[in-house]
Ligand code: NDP
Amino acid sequence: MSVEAIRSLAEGTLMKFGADETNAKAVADVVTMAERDGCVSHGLFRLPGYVATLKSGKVNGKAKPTVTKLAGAVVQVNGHNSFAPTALEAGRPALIEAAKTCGIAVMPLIGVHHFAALWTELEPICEAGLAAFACTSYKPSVIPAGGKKALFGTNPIAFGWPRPGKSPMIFDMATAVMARGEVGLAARDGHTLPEGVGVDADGNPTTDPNEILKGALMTFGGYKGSSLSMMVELLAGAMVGESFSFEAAARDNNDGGPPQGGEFLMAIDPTLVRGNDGWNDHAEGFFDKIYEQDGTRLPGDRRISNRAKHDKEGVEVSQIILDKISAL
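Give just the one chain, in the form predicted in complex with the ligand, as a structure.
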């Protein structure tokens, strides 16, 4: 499919289920970016989940997010039960302006439903010449280090660095050691998993993917990843005035789409922080040092090369996913 055909399929489907043009376009954009860059887990695959929340009424497809300046460098967006991309679109210009005025600015998002890949959100901020950070929680599926019961979401964190004239460097990763989908694939194929991926329903470590599916995942890097995941809960929950993952789960209707929760975003102007614009050459020299070593690449390089290919040749989309969308 061409990238534009993917966009119009996503937008048209969301509008069919009651989203207005603004909401449908914001979500279709992130779905399309994911397909275009080869991040299939956040592309059309997510469309049935987005539709489920519109059908159940959990998400308001006609929501009009409100943007409030809580302080000079704090731009709060209340999605009023919108999908997160709609709220982001509404608040992003004010976040960028505040960071370019104050050197650093934060954007707490509340009342949103997050189902997207975080890099799609940071890219436009980095393209405005800013470094950026984002994180969000979800529903519990990950244990705190040493614990036995899921408390954290898969809690992704993303950091982006602007590269004028080039695509920004963005890393974007869940703090869970592995996606549940990958555990499911191992179960289907009869493989065991390495130690440290998950626990069974009683909280005991296991390498059996079937038992992990009944239990919970672990964070990457043991107690270090656990602290990062806890940080995400604090920033996207207590800091912004929204739910922790366990609170979001408690009031979710389990319709297959994302629960209501929060997101924390931050933008930093390197020219103001450093006092001059030497940061770009300095950072590019550092990236060159990484590339000098065989076997390295920058996070995002895979996506950017997919983008060039898919923009030209189109994207191969799974027939199973297209059938699921048709069935809607």
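Having seen the form predicted in complex with the ligand, the form predicted on its own:
We keep it simple here and write out only the one chain, dropping partners and molecules.
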């Protein structure tokens, strides 16, 4: 499929189920970016989940987020039960302006339903010349180190670094061993998973993705990943005035789509923090040292390569997921 055909399919499907043009376009854009850049677990694969929340009424497909400046460097966005991409588009310009004024700024998102990759959110911020950080929680699907019962979400974190004249460096990773979407893809396609990814409903280790979906994932790196996941719960929950993962689950209707929750974003202007004395050249020299070693790459290099290829040649899309969307 062409990139534009994917965008049209996603936007048209969302509008069919009650999203207005603004909300549908915001979500379709991130779905399209994910497909185009090879992040299929957050592309069209997620569309049935988005639709489920519109059908159940959990998400307001016509929501109009409000942006409030709580302080010089704090910009709050209330999505009013919107999808997160809609709220992000509403608040991002104010976050960028605040960071370029104060040197550092944060943007708490509340009242949103997050189902997308984080790197899509940071790229425009980095392209504005800022470093950026984001994290969000979900519903309990990951056990804390030493435990057997899910408490944390997959709790992804993302960090982006601006590279004027080049695509920014952005890493986006779950604090779980594997993103839940990847487990879902393995279950759909009938693949087993490596040992150490997750446990079944009784807390026993398993490589069966279907059993892991009934049970829980594990954090990467044992206690280290568990501590990072706890940090995400605090930043995207207590810090911004939103739910912890277990609280989000308690009030969710389990329609198959994302629960209401929060997100924490931060942007930093290196020009104001350091002064405009060559921070970019300094960073590029560091990246060059990484590239000097055979087999290395920067996070995001593969996405950028996929983007160039798929813009030209189109994207290979799963017939299974197209059939699911057609059945809607």
